[in-house]
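Take a look at this single chain in structure tokens; it is the form predicted alone.
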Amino acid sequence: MSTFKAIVIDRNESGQSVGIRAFDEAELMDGDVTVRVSHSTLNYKDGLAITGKAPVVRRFPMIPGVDLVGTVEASSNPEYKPGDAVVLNGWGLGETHLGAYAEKVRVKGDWLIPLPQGLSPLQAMAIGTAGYTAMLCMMALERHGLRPDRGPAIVTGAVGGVGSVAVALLAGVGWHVIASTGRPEEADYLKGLGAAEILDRSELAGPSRPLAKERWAAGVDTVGSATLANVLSMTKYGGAIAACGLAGGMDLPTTVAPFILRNVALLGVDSVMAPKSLRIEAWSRIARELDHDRLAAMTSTIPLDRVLEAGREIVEGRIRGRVVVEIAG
């Protein structure tokens, strides 16, 4: 096909415009692998790009979408041949490189990994960047020497994509998971994913004390700002928090007290530029360790023409769990 369907973000004198239109294959960016996309996902970052709420998009026109699974259509990269099933997360997709909300992409083969054995394309995108990031967080906590016998683990923003998968992963390996959320009506959903306790996010809001009562040994934070500051102040001696999100803000209004008086560690987790070896390890573990029934329970599916509406909903905090986008008709 010389043209294909895509969501395109453009910029004009009145600001940002976004819509679905035919995109010319000749406009695809440089790369050594062309992929026919079957599924993508909806992440918080995708919502920010679609709504223009944050400067995610760095060039125009841009096709948003940071995740994809599909089939190699053409390749000059020796690692891939036509017909191979592949996954891509990050690497500037949807930010600086034309992204996944399209029937076709052209990318660097070094950005791809094979579709993990045991996962369908839909399951891979139900996991997506959110689930892959949650696994990177759990791996970071493990590298720090933390195990479930050390005490509970807190997950903030637990109803969101990263949070939902983090709850399921941590519970699956034996952690007593405390799920923090501002949506108490989702308590049954979180307990179904394995949460042992539900914590109202108001308990983590507002100015933090330098040190508060020790409540958990580990955690995955997707919120940042005052929430992360409070989480750190309540972390047990020798514990650690893996931070991977900023839904509540980029600031961190805390003190050095948790770090120098309780030996607490703050572990930064990046999924966008993670090396290929780490990506393959994380995806292999997800395929083995994430309960597929729990994954299905947190997943909904939408067509490409619902993405613009869903992008607004995720930024407004009205999306639960994971959303798979069906690209192929």
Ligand code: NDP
Given for the second form:
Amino acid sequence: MSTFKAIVIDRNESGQSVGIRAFDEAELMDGDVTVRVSHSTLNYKDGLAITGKAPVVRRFPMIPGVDLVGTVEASSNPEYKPGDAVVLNGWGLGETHLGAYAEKVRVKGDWLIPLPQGLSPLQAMAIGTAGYTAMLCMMALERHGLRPDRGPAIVTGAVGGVGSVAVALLAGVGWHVIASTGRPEEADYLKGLGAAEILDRSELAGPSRPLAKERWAAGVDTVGSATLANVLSMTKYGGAIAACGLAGGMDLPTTVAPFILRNVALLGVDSVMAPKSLRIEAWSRIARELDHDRLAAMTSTIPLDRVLEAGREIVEGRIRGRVVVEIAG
Ligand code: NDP
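What would the structure be for the form predicted in complex with the named molecule, rather than the form predicted alone?
Below: every chain and molecule of the assembly, starting with the one above.
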């Protein structure tokens, strides 16, 4: 029997259990490409899967981990051959398909993209799903016709993974970035990523008015709930907010006032099922546009055996920036 090391979530009558164990290679799911994983990352969704706080995992046993970089070991897909460096995020990895916290994955070649030029494997996972989602948000704002000369851009959950990359990306192309956070002690960190102003998240936490003073033309929201409602109520005429997260809650207690009286747009962003062409565009733009020093400043690295503890920390909002998980050297 050939096995590899993995974090495995099991379920039995007494509930869900999670730990590191040897996983039988014969239990890998269908796919035409086998990848030896070098790095994965820790995303909010991974925290939800590990802690069982939300029903992210759809089959058991499950190996969590929604994104990875690695090297093709075997392939019957014409686009990939052994030795190719590849990146994968989403498509149900770690939810419905055995995921990335493992030395090995077997997946559909259509889910993979080549490691973008100019990025090391570690840098690609420092970006990870969070960073690629931040770029999808910025691209959605641009498709809406918004440019930095229209006024400030707000980023909520700014110290988190998506937030940190969004601050750096938006500032990098010239936006005046207002970073909203519950961690004022991280002001210097956020300014180092390019934030021009820090806003205490408590200002966006209470019940929102239908319309409030116009403060920003664009935004990336990772928090949802009352925070997004307040952000919308303060968006300038003709502005737009890209919404990708629910760190503060799944609900959205708003009114139609910003939409029908200020022509504000709410742009939904999903990274999991995004088409391949959009992924390739997003990843290659990040590779070109994200300042590598700022990326390094927001990144920490942990071994596989620290993931369970870090998964609990991320759902409690205690992780700063991006966490790379080192799987193989
Ligand atoms: P992180 O935990 O790294 O960041 C979330 C941040 O949100 C925290 O750091 C904190 O920022 C803020 N926050 C946490 N709890 C609350 C709260 N109760 N009220 C207000 N703010 C809060 O997670 P990620 O960056 O990995 O993900 C952010 C969100 O985006 C998640 O909801 C995730 O599921 C979603 N996401 C969605 C994707 C998609 O495809 N649509 C892809 C990737 C992520 P601070 O300390 O600065 O206040």
